[in-house]
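One chain is shown next in structure tokens, namely the form predicted alone.
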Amino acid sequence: MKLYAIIFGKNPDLSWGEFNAFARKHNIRVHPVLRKDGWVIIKSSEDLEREFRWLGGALKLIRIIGRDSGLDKAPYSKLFTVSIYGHRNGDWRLWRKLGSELKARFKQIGPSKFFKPASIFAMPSELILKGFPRVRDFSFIFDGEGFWFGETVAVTDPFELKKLDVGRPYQRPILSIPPRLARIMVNLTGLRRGKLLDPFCGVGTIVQEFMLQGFEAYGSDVDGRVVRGARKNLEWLRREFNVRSRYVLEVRDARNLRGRFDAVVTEPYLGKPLKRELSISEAKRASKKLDSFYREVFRSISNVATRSVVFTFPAFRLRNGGVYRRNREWLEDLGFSIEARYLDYEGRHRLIRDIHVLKVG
């Protein structure tokens, strides 16, 4: 077991939930040491380094070298950068001071210099463009009592995720979920193999993630036009990413599903785009209207899903600054238990994803 830090993306709660399901999925032993907003320190087996790239909500994996020390143990690098997390007064002066200390140590071995990232921490895209892992990233993670010092050993690849989105031949930009979120939702099932279905597949974003992770991939949608577009995208995926997994797509109403699947992972129709925030009464009416449709869908899902469901319901930003999330007791009546719920949105969003992780039976 080694000490690691994980740097999360914009939604730490969702990312932490994904990571725990991911660890169970890959039988990776994990013992949390300290969790703060945006990062966590854990003890874990080295298997985590090999599988880390398949996380959607994490950015960087940092192997801890020391606590309040360790600079003398940092491996030499001709070109490196410094990342600072958790320091209340973290600024460029501190960044430069820490970088200069490392540079002075490295110059005892050979020539060395450090580069300036866009912020006081380096993002995965910056590291990859500079030549990671040959170019190193050393991190100082402050927890209020001291710091953890370590080196980034793995990152998730934003360029690959971008290609999985805008590189595809068939696009529906407003209606398609991001590939990163699709990866998170698939990981939330906690499954490593089996048959997975997306009954609102659209252009195939979730189905392509099934294929990338080696699942038996199934998708359906009531709109034949987008199913044809999804097929073009999945054939593109097989060529561009050398994916051998097979897939099955069909035109089908989600209220009339058939077959048996280990899990259903999907984002359905969430309602019309909103031009303004809603009042609480408007949000309740909108949710109730959509629930009449979702209830029929879940009656159908209950006949085909055997283990888990990851489903996005809509939540709504309110005029008073709050968020309306509907409680759906009818899920239990249909044989589903809620294991977790996560909100996913950005500040400008009026319609918010309320992601449910459900157990069947």
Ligand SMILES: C[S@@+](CC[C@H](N)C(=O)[O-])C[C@H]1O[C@@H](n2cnc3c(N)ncnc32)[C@H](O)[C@@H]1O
The other form holds:
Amino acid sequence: MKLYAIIFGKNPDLSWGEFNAFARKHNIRVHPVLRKDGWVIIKSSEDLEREFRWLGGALKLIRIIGRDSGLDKAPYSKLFTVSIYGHRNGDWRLWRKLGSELKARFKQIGPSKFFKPASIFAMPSELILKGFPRVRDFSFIFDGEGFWFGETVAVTDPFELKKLDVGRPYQRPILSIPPRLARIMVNLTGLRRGKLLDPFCGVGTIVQEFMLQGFEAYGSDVDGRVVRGARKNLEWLRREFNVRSRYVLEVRDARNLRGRFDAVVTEPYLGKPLKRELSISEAKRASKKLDSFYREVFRSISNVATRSVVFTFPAFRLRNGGVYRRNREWLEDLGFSIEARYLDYEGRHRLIRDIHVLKVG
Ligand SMILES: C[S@@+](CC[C@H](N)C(=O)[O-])C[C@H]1O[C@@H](n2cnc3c(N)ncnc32)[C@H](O)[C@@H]1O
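Given the form predicted alone above, what does the protein look like in the form predicted in complex with the ligand?
Below: every chain and molecule of the assembly, starting with the one above.
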């Protein structure tokens, strides 16, 4: 077991939930040491370094070298950068001081320079463009009492995720979900193998993630035109990403599913686009109306899903600044138990995702 820090993206609660399901599915032993907003320190087996790139909600994996120390053990770097996390008054002066200290040590071995990222921490995109892992990133993670010092050993690749989104031949930007979120939702099943279905597949963002992760991939949608578009996208995926997995797509109403699947992962129809924020009574009404549709969908899912369901329900941003999320007792009546719920905000949207992780039985 080694000490690591993980830096999360914009939704740390969701990303921590994803990470735990991910560790379970890969049989990676993990002990949390310290969890703060935006990052965690864990003890974990080294397999994590190999699998890390398959996380959707994490940005960087940092191998801890020392606590309030360790700079003398940092491996020599000709070109490197410095990242600071958790420091209340962290600024460029501190950043320059820490970088200079490392540079002075490296200079005893050979030429050395450090480069300035856009903020006092380097994002994966900046590291990849500069030549990571040859170019190194050293982090100082402050927790109020001292700092953890370490080196980034893995990052998730924003360029790959972007290509999975805007590189596709068939696009429908407003309705399709970000590939990063599709990855998180698939990981939340905690499954490593099996037959997975997205019954509201749209242009196929979640189905493409099934394929990338080597699942038996199934998708359906009531709209024949988008199913044709999804097929184009999945053929593109097989070519561009050299993916060998097969897929099955069909035109089908989600209230009338057939077959047997280990898990259903989906973002359904979420209602008409909202032109403004709602009052609480409007949100209750909108949510109740959609619920009668979701109930029928779940009646159908209960006939086909055998282990797990990851499903996005809508929650609503209210005019008074709050959020309306509905509780659905009927899920239990249909044989589903709620394992976790996460809210996911998308800046410009009035709609908020209320992601449910459900177990069957
Ligand atoms: C939010 S979109 C899904 C987006 C998808 N995750 C993607 O990335 O493209 C919802 C989809 O549900 C489909 N849909 C609406 N009602 C349906 C129904 N009763 N059965 C199956 N699909 C339905 C729509 O055609 C639409 O493609």
